[in-house]
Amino acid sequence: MLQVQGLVKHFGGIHAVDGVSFDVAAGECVALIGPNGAGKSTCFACIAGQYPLTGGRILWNGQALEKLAPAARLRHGVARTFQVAQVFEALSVLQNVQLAIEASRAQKAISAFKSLDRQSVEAAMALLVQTGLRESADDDVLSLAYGAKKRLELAIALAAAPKLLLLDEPAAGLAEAERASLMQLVKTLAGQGMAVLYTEHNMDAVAGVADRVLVLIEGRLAAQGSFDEISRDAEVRRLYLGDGLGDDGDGVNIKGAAHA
């Protein structure tokens, strides 16, 4: 389980997060959604290791994790994706996972590139074909399209076997459609056992994925629970989802709040 408690987050005078607590568990799938300057892409960052914290504690599984690299983190099975994918592109996207596999076995990079082809072959075969990137094994990186290089992402934190999954909006900037195929990938994820936190500014990748969803607004914990019940929740909708939504009475209509 992972345990975030009393996360507090400041950047001189602003306080960017102010003591957010929560949890999650094994099997479970989270989001994390808040307006611009909520304090939620800060608060993944503290998760992931790319912040120190002001003040709090992080627990994964019992082990404290505010004090380790990301690298530590990942060797204690945290993993983590980015916004913006991040890949090789000089590489086969075969070889992304061949690299990414080969490195998390040694602990250390990979440098004897001549090699790599015929590393972790079949291990790789199988992530690419669990995110749907098999017949794409042998093209290049850089002449993917942008939704492939988010799946090839999602394969290169997988290598590694995690036991926690961070992704940092894994639906930005994908069509409808590749959002909605990447999101159930995600849902499988931790169908399967993972614990997986997100953040996400897409509705439609929240509502019928997460498990729950947590709201952060001003640096604060405003609201957890299911889609529904947030989407219900006055201050929520009133601060972040809005009121004008059009929706039917039963919820919020999610095409509008993805532009919230």
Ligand code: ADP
Contents of the next structure:
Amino acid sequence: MLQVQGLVKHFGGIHAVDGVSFDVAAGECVALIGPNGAGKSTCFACIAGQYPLTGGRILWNGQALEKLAPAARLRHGVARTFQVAQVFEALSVLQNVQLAIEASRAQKAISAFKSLDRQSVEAAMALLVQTGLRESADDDVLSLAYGAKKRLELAIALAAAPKLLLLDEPAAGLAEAERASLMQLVKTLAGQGMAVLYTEHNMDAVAGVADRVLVLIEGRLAAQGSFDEISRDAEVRRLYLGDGLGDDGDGVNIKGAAHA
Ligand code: ADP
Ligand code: MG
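What would you give as the form predicted together with the named molecule, now that the form predicted alone is on the page?
Expanding to the full complex; the earlier chain stays at the top.
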């Protein structure tokens, strides 16, 4: 189980995350939502190890993560994707996933001069099938459509066989149908026992997908609960979900919440 306890991250005078506590259990799919600038990506960077904490604790299965480098956290099963997909553009789709598999097996950075071994091909292909990229295996990443790039980033994260998967806007920029299919895949991963925490702006990628929703506003958790619960929360509606709605008081803006 992931336990985030009193997480604080300040950048100088900017209180990006200001005392946030929550848990994510194995098998749970949890959405972290909130307006732009709420601190969602900063939370992810603190959990995955890109940023040192200003305060608080992060425990994964009882083990403190705060002082571990990202690669060490990955060895403990903590993998993340980024809001802007991070992939190797000079390699093919298959090679990207092979490289990720071999890097996680080697448990250290692999040499740029080592050739990719044949053994990882099968495992990489299995991940491409799982993420719907089989047909794109030999494509150059440079030529990939945006949605396929987001899937590839997920395949790369899965290559480390993570137990905790942190997905920062996994479906951002995707059309509705593509977003729905990607989110079903994300839900399936949690169903297989992974702890999944993801951020998202489109409420159709939260409703029916997340078991639980955390609402982050200005670095603090404003509410948490089921999607129905948080969408009835008066403060959440006023500060985030209610944007652009009439004052009839029911139903949320399902297409997309406040998005600058
Ligand atoms: P979100 O992902 O919810 O949109 P972020 O976590 O990216 O929000 O940002 C939260 C706040 O922290 C914003 O005010 C942002 O400008 C600030 N911030 C994020 N990263 C940095 C950084 N590396 N240096 C300074 N300020 C940052
Ligand atoms: Mg963000």
